[in-house]
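Just the one chain here, laid out as structure tokens, in the form predicted alone.
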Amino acid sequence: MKQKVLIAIVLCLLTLPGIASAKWIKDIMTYEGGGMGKVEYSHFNHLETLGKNCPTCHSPQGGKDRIFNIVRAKNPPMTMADMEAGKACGACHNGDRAFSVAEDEGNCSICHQEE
């Protein structure tokens, strides 16, 4: 019995930092979308899909293979052509892993909120 209680306490201690640190994550991020209107991105929808695995998209070290820097200001501006070439959102939204960002696919209104 004591062993089960000890295991439960250890598991709680291991999961609490992850739960506490997730509270600082802002769910809806708004980006200027050029002439197409703003883009609202939901962290929570993506976290749920990716199994709450932030390093899938973010790298605090800023490695070459990262999709986004964890510090938003360090991310360069992206064009639709950049994304169609597999950068930023286009790394996953390529038509295989998730819906395509390619303009000719007609999915613009999924992300862009026309003003």
The other form holds:
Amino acid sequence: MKQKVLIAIVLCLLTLPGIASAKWIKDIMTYEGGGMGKVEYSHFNHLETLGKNCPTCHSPQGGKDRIFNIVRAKNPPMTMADMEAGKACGACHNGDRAFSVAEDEGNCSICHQEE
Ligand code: HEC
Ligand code: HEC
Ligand code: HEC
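Got the form predicted alone; could you also share the form predicted in complex with heme C?
Below, the chain from earlier opens the complete complex, with every other chain and molecule after it.
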């Protein structure tokens, strides 16, 4: 509970200019990628595209807007099946908000570094 309040305060502070430039957060999150080559997720590229709005992915309220917990250990392992069902990266990478993760779309190598 305490932690949720703290996260809420931090996320509110981030709306202040300066702090909102967000350069203090880690840019690249690297994933092993399940034999398809590493996946690199870039915070900075996403903030550039989506606007510097942390709750887009890290809503402290939970529920459907909570795509990723900022405590990484709390996020379940990501599978393509879950993403195709709209979880994690698949919340946006569905061919609607952003290029799709779906099997038949052939976008694998935009995220994965090997074919
Ligand atoms: C487009 C989605 C998205 C947005 C917007 C976003 N993040 Fe993240 N964030 C992620 C992902 C993905 C991870 C990694 C989650 C994982 O691997 O478990 C992450 C992880 C983090 C972590 C943990 C980093 C670590 O090394 O442990 C912090 C802190 C964080 N984000 C802060 C922020 C802040 C602050 C903002 C706003 C300026 C923000 N994020 C905006 C997707 C996003
Ligand atoms: C809140 C929505 C959202 C989430 C969640 C999200 N993305 Fe994106 N992503 C976008 C948008 C929007 C673009 C740019 C539009 C496009 O290319 O279709 C983008 C672009 C990208 C790009 C191309 C630009 C670059 O940085 O190289 C990659 C790669 C990418 N996303 C990977 C990921 C991965 C991996 C995850 C999960 C860890 C993820 N995204 C989660 C919305 C999101
Ligand atoms: C939006 C980015 C994105 C796209 C597009 C994408 N993946 Fe992934 N994929 C990921 C991420 C992130 C993981 C999690 C990696 C990890 O935790 O090591 C993953 C994991 C995997 C895994 C291991 C887990 C599992 O579900 O078996 C395989 C295999 C995989 N991807 C294959 C593919 C194939 C094939 C495609 C194209 C049809 C594809 N991916 C498209 C981001 C993406």
